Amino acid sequence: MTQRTVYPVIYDTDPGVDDAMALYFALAHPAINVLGITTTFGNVSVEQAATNAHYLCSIAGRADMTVTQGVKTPWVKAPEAPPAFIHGADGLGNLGMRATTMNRLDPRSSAQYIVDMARAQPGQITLVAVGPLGNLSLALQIEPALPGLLREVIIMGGTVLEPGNVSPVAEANIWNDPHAADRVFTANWKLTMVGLDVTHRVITKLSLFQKIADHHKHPATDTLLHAVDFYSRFYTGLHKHLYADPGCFAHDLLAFMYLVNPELFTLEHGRVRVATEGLAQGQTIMNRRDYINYPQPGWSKDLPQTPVTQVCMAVDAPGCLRVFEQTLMSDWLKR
């Protein structure tokens, strides 16, 4: 028999509806050992993310998983207001009444427990980030080496073509912390990007948590389903082709997606960079002709080159829902 892969991953998240959606997928997939969640601001304040963690471990019956609280802000642009009316503004389709937990945050700052960490498990880990990027910039400030040290970095963040989430050309994430996110796409890692190129392929029905929620009958997959309703309804008003079978799009679960079926999704590989300032603030730029010596600072060949990034252009949909189909059916929940 084969031995299956397991892979150590720290989720670097902002939950955050699809934010859930994710880490209920880390936690059922037997291919994903959740060693730890690091919390960042942007679908919610970062102490919100660190409460929402808390709780949806909790009530899937994984209370001892750590979870530390990150950066509170933009390392550079003024920080926005959570969007309260995608995510709701508890950031779960505002749950009201919550079951009490005992948790406690680990000491640690988000970047520090990365650092910790990789240091103490080189070449291991993968870090799955789906929110700003701010942990993972801090996390290199304090270990200049931390890319040899991690085995992957997978983000959700950014589109090359598709039309952007929060302008015309840039998607949340990267718009949230541009200057962390081009400090991130610069440093030396194994870099995947999933960005908007395919999470706007593959849409997760409102009834499809309805059946996950019938089949376990438990308090986290109610808790799902609640907040994918919320989140479903603001997609619903967006998007006409939603109206007569509501779902959503399910953007960080795909991060999670490509790490256990990598096969499910095309790439291309290029370098990257991040516009930091005016009307394309936020915009994910690929490089797709590296033959050509761009004269445009940044991009110059005679410069210190920008490392290569895998992007995922796309994805096989169907393929993707039935895997998350058949993971969160699955006896994945203690009770």
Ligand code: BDR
Contents of the next structure:
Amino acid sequence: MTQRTVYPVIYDTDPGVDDAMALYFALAHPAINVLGITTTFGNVSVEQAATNAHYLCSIAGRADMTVTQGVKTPWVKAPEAPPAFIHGADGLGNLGMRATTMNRLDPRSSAQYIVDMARAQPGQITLVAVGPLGNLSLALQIEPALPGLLREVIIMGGTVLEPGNVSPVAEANIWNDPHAADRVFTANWKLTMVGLDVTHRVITKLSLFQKIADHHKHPATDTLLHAVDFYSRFYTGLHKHLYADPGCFAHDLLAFMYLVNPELFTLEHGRVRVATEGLAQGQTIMNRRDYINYPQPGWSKDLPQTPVTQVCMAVDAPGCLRVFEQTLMSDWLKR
Ligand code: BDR
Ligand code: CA
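Switching conditions: you have the form predicted on its own, so give me the form predicted together with this ligand.
Now the full complex is given, and it begins with the chain already shown.
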């Protein structure tokens, strides 16, 4: 019998409804071993993000999960109010009453935890980051050799051809901390970007979450259904084609989907930089013409600080939905 690879992962997140979908996919998937969760501001404050990460794990029977609290604000730009109209004021669609759970955090900062784990298991860990990139940027500052200590970094963020979701050119995670993001794109790791070019192609229907909740009859999947119901209202109000059959984009889920089913994605390779100021702030700019030696600073080929990023440009959406449904319908909550 062939042994399946199991990927040890640190999940860097700002839960957030699609972050919660992605977390449950990761916990349910037999090829993913979530070692710990690092949190950041973004969809909610970092305090709320850590609380949510702990809560989601606890109600899914994983109260033992290591959770750390990370950066509170962007590196350079002024902080902005979290988007309560998308994820709810609590990040999980305004849950109201929550079950009582222990909320014990690992005392280390998220960046320190990433560094400690990478040093302890060099070359083994995949970092899946689905929020603003301050924790990764700080971890690079603590340990400049970090790129060589991680197996791979997969981020949900950015966009190349698809219009942005917070400005005509910017995606929210990159917009929230463009300086940190540019530092991440210019570090020398194996980096894969899963951005709006693919996440806007995959629509998860509310009816699927209802089916999953009906199947499990469990607080974890009921909570997810509640959160997705709230989040889908935002997307259904925005995209008329969803009126008849409400649904939403599952952005962060696709970062894990890429990890376990990379064959569902079409990649392009190129240098990516982030516009840190001005009208294009937060734009991820990919050099898709590598044979041209652009004379502008930041792009010239001899600059070692602009390594190549793998960018997901197309996706097999029905394939992703099949894997998601199969994984969430499995017996993961009974394990
Ligand atoms: C990204 O922004 C957040 O609102 C989502 O959780 C996702 O990580 C999508 O642009
Ligand atoms: Ca997120």
